[in-house]
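To begin, one chain is listed below as structure tokens, in the form predicted on its own.
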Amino acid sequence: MSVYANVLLVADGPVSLRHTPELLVALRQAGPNVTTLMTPSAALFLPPLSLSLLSGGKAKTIAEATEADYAAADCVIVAPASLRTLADMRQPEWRERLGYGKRPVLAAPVLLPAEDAQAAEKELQELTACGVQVLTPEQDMSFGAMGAVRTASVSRCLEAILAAVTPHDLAGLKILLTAGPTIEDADPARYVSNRSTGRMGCALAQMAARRGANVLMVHGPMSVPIPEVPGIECVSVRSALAMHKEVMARANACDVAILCAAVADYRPVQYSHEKIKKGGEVDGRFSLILQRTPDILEAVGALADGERPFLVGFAAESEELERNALEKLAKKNCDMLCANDISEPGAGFAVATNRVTVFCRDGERIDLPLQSKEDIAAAILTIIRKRLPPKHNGKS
């Protein structure tokens, strides 16, 4: 999903030699226009031309920066930032230049092995009190003779920037989201499951949190990394029974429930604590007796008024998409149902794209073209925002 904004990146210190180029590449892929400024210490290690080539935008030293460079920024991030620069950021000249209170200002401190942890913590607290969003160092980075330094990862910096420049039109909403497959164990080695990776659910969670929602993601075993994004709380489960339990315990406290998980429809009737051995088959055939798992979407749809969240279901179909989707929409008492044809190239499991048709309770149909799952997620959330009744707009 391309984000259109002007970002001012201030790079500081020798650690920028590794951190800044990677962050610039990530920002260019995400879409913002980036102007890069370098402190004197960063300029010793990074030629401006190389940064300009990576970002596609301007790169210069702080001494060369103009008022227009600062004024054009929708967001400012100082990353990486030494403790000395963090102290400078509390001074009136920096506060005025970076525009505290006028736009989001972020800082990603870098802590060296020899630096006093208590002094660093005091510096970070004082900077936070000035209104700067401090990205607490969480990643150790080996940096040659300097040893292991600690700073916020590039992915964390990128997500913080994108969240800062994205309108928070979902702020205050509590969204319950299910994602991934469930696994129904038959014995210690075998199970019943499906091809879901959890990518669509992760995209929905990330986009919702970026737009200000508080997301509770109940997920099965995932094949893709779960977004490490503020605003997402995760509950890990394995089976359909466990997912049903967690969802039903939380559904009535949420404004929106987006049930995106590919829950296994059947589970083995009996679990064997020992691996089922070969032998005893009839004509080489082995039978595994299955029973239905609880229908989570139907259970949430059956909640009483006042307890039932705005309900969004998903349907992965391989034939008669519209008929099956409309039947599911009505039967499960959904407000919206997002259906995709898993037989279509680029719209099934384990791919980065999707093509979705959204069916609404009032009969409206919205066709979303083939695009990235992040873009699909953003479009679905926009439809939810437009259709969400006032009673669901931020439960207390």
Contents of the next structure:
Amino acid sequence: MSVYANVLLVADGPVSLRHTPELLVALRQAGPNVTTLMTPSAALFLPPLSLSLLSGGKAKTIAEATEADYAAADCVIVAPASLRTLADMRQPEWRERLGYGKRPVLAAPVLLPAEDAQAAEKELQELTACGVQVLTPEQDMSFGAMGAVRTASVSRCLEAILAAVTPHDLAGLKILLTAGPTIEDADPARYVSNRSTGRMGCALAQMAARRGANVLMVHGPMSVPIPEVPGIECVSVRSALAMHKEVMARANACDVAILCAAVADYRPVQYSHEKIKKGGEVDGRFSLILQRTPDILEAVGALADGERPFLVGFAAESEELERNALEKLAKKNCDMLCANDISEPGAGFAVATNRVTVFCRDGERIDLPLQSKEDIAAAILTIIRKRLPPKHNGKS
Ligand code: C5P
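Could I see the form predicted in complex with cytidine-5'-monophosphate next, after the form predicted on its own?
All chains and molecules follow, beginning with the one already shown.
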């Protein structure tokens, strides 16, 4: 998912020695053009050439910056920012240069161990009142001789920049997502589950939040980190029954439901509180009796009109993709069904890419190319946006 935009990064203070190179590498991967400016204190620790090498863009001291450097920026971020620089950012000269009100201006303050937390809080509030998006210092970072410093993580800064330069075409929408596998316990040690990692669900959550949606993700045990970004609220469950309960309690308050969890189809009929002992086999065979779990997608599809969100299902198929997908679309009363052939290399479980075909209620079929799960997620959200009837647009 390449993002096209011009970002101006102002690096400040000694913490830039660790934070800025990492942020530049992450930004370069994400796509935007980056110009880096260094305050005098950052320039003491980092030569411009190093930053230029990492970002592939211009890097210079703030004294060398030109009008054109500021004018070209779609978004400005001061990260990391010392409290002293935050105070400077309230002065007319900085406001004018960074362009408050004209474009998103972000700041990631750094709190040093010796700093007075109350004074810092006041500074952050005053800067927020000026129209700067302040990224709360939430991560303790061990920083050599300086001890533990607190700032917004690199991934948090990256996501805030990408959200700031991405059009918010999903603003006001409440999206319910299911993601990951479910685990159906047989005893304290054994369970029935599947190979889902939760990657597709995380990509959908991240892309939707970046585009302004409020995402509620009900997820099973995930093997990939859940994006820690504002706009994503999580409810963690383990079993299909728990996921069913949490989804049904929330579905009618949402505009869109995208159910991409790989819900286990069967669960052990009985949970054994003691570990099941070997030795009870008959002819060397041991039977675990399983029963069907509730079909959550079908249950949401069966909600009455007005209660039912715009409903998107997923289907992992290993044969007869179209026939099976159309059957599920109708049976589970979905508006859209995203199907993928898990027998194809590069598609399905535990890989970074996928090839998805979207089947719509009105018979339209959209074949998306093999691409990253983030790009697939973005394409699916665009199709949803186009097809969402007005009654669902921010109904909550
Ligand atoms: O029938 P199948 O399991 O292939 O359907 C897949 C779709 O149904 C996915 O959207 C999945 O999240 C959903 N599903 C569900 N509850 C189940 C089984 C599947 O919500 N118990």
